[in-house]
Amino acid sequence: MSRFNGQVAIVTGGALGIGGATARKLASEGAKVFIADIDDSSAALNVQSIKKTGGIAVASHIDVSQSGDIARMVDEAVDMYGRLDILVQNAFGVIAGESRIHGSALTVEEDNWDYGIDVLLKALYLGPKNAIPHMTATGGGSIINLASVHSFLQEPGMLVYESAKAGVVGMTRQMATEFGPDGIRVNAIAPGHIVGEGLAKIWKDNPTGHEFFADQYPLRRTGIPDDIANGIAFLCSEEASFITGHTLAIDGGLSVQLQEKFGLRQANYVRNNPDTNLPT
């Protein structure tokens, strides 16, 4: 199946994890993929992987916290491939796990708030700002923003991350309204706990922690990057041509449960395993 023949896709954070799987998925279905990432070596390896299976991809060093890099990203992709049809805004690096953005309104420093919002939210405004004129020139396109179950489910100490991810949902709805008449669809994905390359290393050393996370999900497993990549590909495809402004939760059913259940069980786990630093 080649749902994206002739189309060009930018995937930010496209080296590893969700972005890496998305780049491979879109390329496998015919898209010419532009991987934007700060991890040059991993991005290059993903390009090699795509090319080995007959796909088309290039990579460029892009820091989405820098507005100039985002503008250059779009220019490079269009200069290379002649058009832009898909923008997948996935890049947020390891920021979710950075201790400097963790804390409450009383403890987070203002410069760390600014840094977190720049990477997690502002970058998702700057991407479309640069990309949409090219999409409208060819009749439309699809933008996918990576939100999170943390857009809807809150926990103490996650002020910056959860504020930004809630903002992603609002931004997605607003842009869908604004640019729908131009043929541009804007949707979001809210992943649950997705075990990419980085988390796989953590859970290898802490299998009971992974079992704890899996037990919180009605499907009794955590996700893998391909779970999200499949959803992104669907929303970018013609099969989803009447879907816009929607946030699709791909979370194994986590968000349909009572939040209190998860919060209490997590608190009990941490209390009984004080040396464990659970990722979100």
Ligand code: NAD
Given for the second form:
Amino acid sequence: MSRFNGQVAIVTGGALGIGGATARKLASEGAKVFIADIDDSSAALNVQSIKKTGGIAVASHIDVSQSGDIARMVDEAVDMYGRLDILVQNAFGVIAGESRIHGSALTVEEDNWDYGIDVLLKALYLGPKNAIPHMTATGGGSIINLASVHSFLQEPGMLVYESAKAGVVGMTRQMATEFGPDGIRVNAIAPGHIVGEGLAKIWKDNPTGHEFFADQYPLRRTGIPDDIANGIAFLCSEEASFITGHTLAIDGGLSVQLQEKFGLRQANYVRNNPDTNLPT
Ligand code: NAD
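Follow the form predicted on its own with the form predicted together with the named molecule, if you could.
Everything in the complex follows now, all chains and molecules, and the chain you saw is the first one.
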């Protein structure tokens, strides 16, 4: 299947995890992929693996906390490939980034609040600001924002992440309304617990913890990056041409069950095991 033949896609945080799988998925279906990431070596490895399977991809060192980098990202992608059709706004380190911004209104330092909001929210306004003019020049495009089940489900210590991820849902709906007439569709994905390379390392040393997490899900497993990449590819495709402003939960049913019982058990696990430094 080549749903994205002739199209150009930028994936922020496209080296590893959800972004890594998304870059491979879009490339496998014909898109020319531009990976924007701060992890140069992992990005280069992902480009290699895409090329090995006949896909087209490049990587560039882009830090989405820097507005100049986001402008350069779009310029470089359009210079290289001549157009822009898809923008996947995914970058964030669930491991390192999340521990930095952990805390409550009483404990989060102001500079960490600023960092979290810059990477998780402001970057998602700056990406479209730079990308949309190129998309409208060729008749439209698709923007996918990474939200989270934490856009809707709250727990102590997650002020910055949850504020930003709730904002992502609002921003997605706003931009869908604003730019629909220009042929731009804007959607979000709200993943549950997705085990990419980083989380896999943590769970390897704590298999019972992983089992406990999986047990909180109606489908009795946590997710893998391909679960999200498949949803992103669908939302970017022609099959989703009448879908915009939507946030699609891909969470094994986590968010539809009774949170009083299941959400609390998971939050308590994280609270009682602070050394695991786990996102949920
Ligand atoms: P990950 O840590 O596996 O990968 C994140 C990628 O983003 C890495 O390649 C990293 O180098 C890159 N990155 C980090 N900061 C960056 C920056 N400032 N500029 C450019 N690149 C940067 O993360 P993941 O688990 O795949 O998460 C990806 C997205 O999905 C995030 O927005 C996260 O909030 C969201 N999400 C993840 C989960 C989960 O359980 N994994 C759940 C809900 C939402």
